[in-house]
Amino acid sequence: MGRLTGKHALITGGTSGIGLETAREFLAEGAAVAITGRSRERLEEAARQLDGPLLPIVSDAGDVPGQAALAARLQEEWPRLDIVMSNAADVTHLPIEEWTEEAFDRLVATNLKGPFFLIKALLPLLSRQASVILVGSVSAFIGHENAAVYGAAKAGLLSFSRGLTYELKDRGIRVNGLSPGPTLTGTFNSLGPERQAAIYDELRRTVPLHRIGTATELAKAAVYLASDESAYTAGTVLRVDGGIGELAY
């Protein structure tokens, strides 16, 4: 425990899933965390189940304008922003025949324009060996089902964790891809229960170690790239996905 004490952390989209737990784990190693979604509800929600210093705010990741607007927003409340994790996504997955330009718009601001924008609002405010995690996709990395946006949308994302490391090395800010594979969250609830239980039986044979990971598992391993253990750790991806992303299924 006490591992990020000190610091300042935001987490976009941490009402639930992957993003609600690094908010508790965060938290629980001593952060302050604001963490941001589009809805009120689904925040007050969020932090009636968290404890610990904690900042909601309500904010649209594919919104530019509104990216500034978070920025100012975190200036008037902290003196300095030490953590930075993008993880608010789009996960609309269609075949091609089905996408519109508006969705594709959508998805794409959301998972690679917005949190560009999010973080050259926020360059004024991060602290000297900051870090920023940018929460990608085992789908940038393989194709599968109805994912050819979506995945192209991730693998953008994580190529940040290059050129803005590079980019902002003088400054001391580490910019890393945190890589999730099939995951236990809230995302199949809307499909019931049997589709969703259909899904994780089949995404249970194909992942090479056999099971799903959890939120927490994803958590954990953001909380490696938030702390100052991972100071020499820059401008890569961390996959935590079962070795789906390297292994043939």
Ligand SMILES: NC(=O)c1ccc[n+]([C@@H]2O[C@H](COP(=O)([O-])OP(=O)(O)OC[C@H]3O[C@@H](n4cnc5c(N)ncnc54)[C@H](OP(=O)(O)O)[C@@H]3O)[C@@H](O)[C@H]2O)c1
Second form
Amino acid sequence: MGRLTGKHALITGGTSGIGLETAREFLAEGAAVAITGRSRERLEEAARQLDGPLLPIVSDAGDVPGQAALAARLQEEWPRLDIVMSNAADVTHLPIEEWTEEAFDRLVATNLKGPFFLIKALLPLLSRQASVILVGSVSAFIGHENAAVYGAAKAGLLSFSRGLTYELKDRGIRVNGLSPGPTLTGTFNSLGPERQAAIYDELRRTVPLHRIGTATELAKAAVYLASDESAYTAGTVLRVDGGIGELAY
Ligand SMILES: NC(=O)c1ccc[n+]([C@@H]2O[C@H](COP(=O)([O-])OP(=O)(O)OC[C@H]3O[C@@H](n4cnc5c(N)ncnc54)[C@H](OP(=O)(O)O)[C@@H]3O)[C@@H](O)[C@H]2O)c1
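Please could you give me the other form, the form predicted together with the ligand, since above is the form predicted on its own?
To see the whole picture, the full complex is given below, headed by that same chain.
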């Protein structure tokens, strides 16, 4: 029997990277999995790579009213929801001079406000042993280039693991953060191969474990937080970051 047999899981941003690998692990552990993304095409491409009971749903995590529509869709399909992984993110990194109010609002809507209203909308569907996983970032803990807005939104998101666990504990709902360090995914693709290679070299030098993590390593940690094995883990943040959030280098 799988570690998630009989459970229903939602992963926002499940078409690539950590979300896609987590969908793969959840399915392998026996869960039924819904994934979201912004386009039908990318969801179809992800579905071709996955095996098992999958529900792909077009949904923009930054569309705050749209979170209720996502919850309503899940309510139509499933009797309950046991796992929510808020993983979709706007990863815009800019120097302060280049931020517009519109871009700032968009990032905060996607990374902080949308996840909050998604959890609110999902409450009637969440089972009594539900696990909510909020994907943060090491940027919530350490400062680095052009990451002020992204880091602040991720710090706010991870803070929900404490505030919402407190508020939802009597319903049996646990909320935990999962905080990746530098992880090999498509996130840096838009930078082009040269800049990407330079960033990876720099990261290999500065991450205390001297390597970049894999999406599978994050997905395995998500399985732990999603499963009943973590039943006594609540309101905390699990850092899977090669030590970069905690250790000097
Ligand atoms: N990779 C790293 O080094 C790293 C480090 C720290 C934290 N993280 C965090 O880990 C999480 C996953 O990152 P990743 O590296 O796996 O990224 P990725 O490979 O770029 O995947 C991002 C996923 O989010 C979806 N997405 C983006 N914006 C969305 C939106 N507005 N609505 C719905 N879906 C949206 C994308 O789907 P579509 O494009 O199909 O819509 C895709 O499925 C993020 O929360 C990120 O902040 C990553």
